[in-house]
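Encoded as structure tokens, the following chain is the form predicted on its own, with no partner shown.
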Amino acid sequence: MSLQDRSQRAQELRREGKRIIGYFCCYVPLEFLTALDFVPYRIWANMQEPISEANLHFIPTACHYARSCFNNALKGYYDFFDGVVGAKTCDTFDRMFQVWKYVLKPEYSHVVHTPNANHPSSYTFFRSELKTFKKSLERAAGREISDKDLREAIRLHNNNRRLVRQLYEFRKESPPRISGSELAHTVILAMSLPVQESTRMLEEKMGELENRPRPEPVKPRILLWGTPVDDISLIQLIEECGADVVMDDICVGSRHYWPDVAETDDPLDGLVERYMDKLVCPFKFWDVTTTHRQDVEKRYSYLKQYAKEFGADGAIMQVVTYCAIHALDVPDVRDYFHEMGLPVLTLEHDYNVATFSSLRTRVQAFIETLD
């Protein structure tokens, strides 16, 4: 399935009867839909268009990649959407969703706000939204989640994100048996499936890598961090410049799927520790109580694990133009990779393959000194 046949395949089901629900963010708990048998629809943007209509209701200096995500709205693209659910992470994606309501009035929306920081006044006012998005969503479908509905959906999704890390696996062979860009091609269509659908796809992805042979020649490694890339062009771009992209720290990828939803009694308990605890996201802070090497430390280490079971040689962070909260973390994470003894090469894009021709000159160089 090509990335622009899951918008089909979304239509396909909409006219069995299901319901299609777009999603903004790896904050917007997908167990809850899945439960009440809503169909997850990831909403990307799109690097292949130039924003026209939305510049009509955004500031130039607004993120490209959430103008070009409600650009593709205004156009239609998602006209097969029953509704559309966001987290409040960012105030872009926040006025968006607010935008997107006011202009196009989907016949539902919610927004989960999730807090930035971890108080314990914060998960009592987190349970609080996920209590609050259940009601609305049980509202919207004329049925209540039952305990045991929402542990099955708990169960269905720990295990969809069990096999896209199986995945991942495949990366840390040298070489890899599956390239960055097939890899993200896999996951990203895998964001817009019913969740049995999508185990289904993945299952027969795993058995096809366990029988292919690994490819030649041996090239530099690079960890992959910054903003969402939905879309291969940019991951194909450093590949054909002869690096392998083996790890990945963006939300539409590892951010994603690292994590599973502990099964606790209480279903909700495991949820709300999820996203409130274990998501990895630059608009989370912890409480700093210590020194900024320290606290740098306790946010980012996870990166260290990642060049080391992924053997990356390199660093590559892309940021997309006036995304704030990943641009503001740029010093930081580029001096800890430097500390880690990885080369370092910082991107800044418009989210358009359009803009691409400098960056190649650049990335080109970059992997030039990894040999």
Contents of the next structure:
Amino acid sequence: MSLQDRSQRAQELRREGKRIIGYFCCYVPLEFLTALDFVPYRIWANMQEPISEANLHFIPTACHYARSCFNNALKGYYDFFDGVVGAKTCDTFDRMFQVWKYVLKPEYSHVVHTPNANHPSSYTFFRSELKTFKKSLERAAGREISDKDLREAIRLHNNNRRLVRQLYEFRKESPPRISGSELAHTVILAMSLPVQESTRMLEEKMGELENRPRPEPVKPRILLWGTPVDDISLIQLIEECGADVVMDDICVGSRHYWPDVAETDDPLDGLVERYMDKLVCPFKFWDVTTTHRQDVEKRYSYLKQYAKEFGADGAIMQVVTYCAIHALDVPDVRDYFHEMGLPVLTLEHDYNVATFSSLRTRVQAFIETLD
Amino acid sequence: MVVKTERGIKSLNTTKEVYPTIKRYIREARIAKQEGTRPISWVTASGIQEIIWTMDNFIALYPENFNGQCAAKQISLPLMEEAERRGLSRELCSYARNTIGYMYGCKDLSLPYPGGGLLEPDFLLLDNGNCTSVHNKWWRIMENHFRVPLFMLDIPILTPTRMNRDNVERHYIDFVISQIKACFAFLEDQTGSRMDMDKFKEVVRLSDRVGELFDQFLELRKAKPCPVGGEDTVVLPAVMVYFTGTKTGVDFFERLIKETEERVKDHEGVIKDEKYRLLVDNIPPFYTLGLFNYFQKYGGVSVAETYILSFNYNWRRMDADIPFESLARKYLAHWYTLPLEEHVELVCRMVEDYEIDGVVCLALRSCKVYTLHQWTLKNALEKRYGIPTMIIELDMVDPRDYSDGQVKGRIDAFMELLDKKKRR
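What's the form predicted in complex with the partner chain like, now that we've got the form predicted on its own?
Complete assembly follows, chain above in first position.
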């Protein structure tokens, strides 16, 4: 299925009577939606179309990704939603959600506030936020969620995440049997389906990959870092320049699929832990540690692990223009990659394929230095 | 790069006191630092003054205020370029770039810094009640540079689907209360002295009094002609930031009201012939505050500004006997934490109360949090009142995003439009 048709199945399900909830950001606890039989559908931006309608409501100097998500909504691409759920993480998505709600007046909407810091009180607060979210969804669904339902939903999502991680295993090979763009394509489709169907699709993909012959030749291996990328064009561009994208640290990718929810006696315990402690996003302000070194290690040591396990030869840090939380992390992360001995290319882009030609030259030059 | 700029020309004597008062404060800070009597902290300007003045045994300095002053002194550009050389994108908050550039390069650049420069901090205080994404990172970068302790007070936004200022869920209030307590514990640790509950109550009472006086002052500005314009009021946030919760703050606003009342009584307006009453949205360009005076050429006066509201708690009065609860409610009712619906309604009420003829939206290139929803606000105002609105694209600190000729040309056209509308 092409990415342009990614909403086809959700629209079909809606005609069959299912209720579809669009969500922003990987901090929305999908387990609650699944437990109530809502279909969670990740709200996508659009790398192929320029921003048009959204410019009437949003300043042009705001994150292209967020504006593009809203632009899709204004164009009617999300008319099949029965509601939208956001997570308060970065300021831009918060404002965009508010404008979305103000202008489009969705039938159901809710925001889960995710604390920035992890003070002891942040956990108490977040637990109440989850309970409030649960109640709000229960009202919308007209029925309650039992602990059993929630546990089952947690298991379903954990299983789904495990399969994506297994898919990533194929990228450790040299050369990998699955290209970066094919994997991104699969993951984007996986986020557009109900979790059970998403899991079936991933299982089929796994079966197919196991029998697939290794490609030739060996190419430089890239770790891709940065802002959300829900289109394969940018990854394809890197591949066309002669490299393999073998690992990512982006939220439409490993950030979403790496941590599981621990299956705890009280399911809320596991959920609080995942969404407070395990997910990674630069918006998060971790507890203050004593030295810069410790702070950097705490925040980025997983990148060292990724680079080692996936055999990265270089890192491409891509940031959509005006994303403050990522742009402010660039100097620290870049230095961290350098310390690992990885060459780094930093790209700022407008999330639009029409503007990518200038990136191509820079990517080409970077990859030549890795050969 | 030299930008054509103009200083704001003020009407009141009281507002002319502001910078000398702040200079004195900074001078005292310098002496305290030299003598080692009180530690220095760099604090976000969004408003945790009650906590600061309750402790009163350290000196708070405000990088945001410093940035505005650097811009006014026309020295921001080399500082921001220094931050950009260190890898920060030019699209990032110019406040953050200005401070970070200063932090890295102040000694090498050797510029005429306001107050002789920001004294190095012994610890950092961060609250994110008026900006989350940038403030958090910005303070973290400073913490990494200075290697000093930091406390972060995490203020949630009132989530738009279910809350407003009168209807705040209990766990939001409890969350903020527990952090105010943790903040006091941090400060006790840093300064070695205990928080005094009686003093806390007194500070909250004084803070509330400042808020009350500020509201009275806003009422006076509704008079026709307007006694005080935006070129004067843009300095008031500095008073709120430095002195909310103190007698100095209360005394200042009492003097301000007295002077304003006299002007109202004498029908003394900002200009002789007030024709158009303007509402200005967003943080002003500190490098050219004379822009406010430019409207006066056409009989336009900035009679209401949203910027100054973002430092004032104007909802319910605070009860000093329950200081934690009162403060938590105040911190949650910030201009930024309000849901958009409530924000729009507040600005609509300003349009009605101040009998506004035109709205000037300052679209700040680098301040996303205060600008992102601005066009939605503009659309709402146009739709509801048919009121002319104009957008001026510039930045609060970065002069590279300002074109004097272009901006004034657009103002000329806008004022002509207001004129035509009035004649009709």
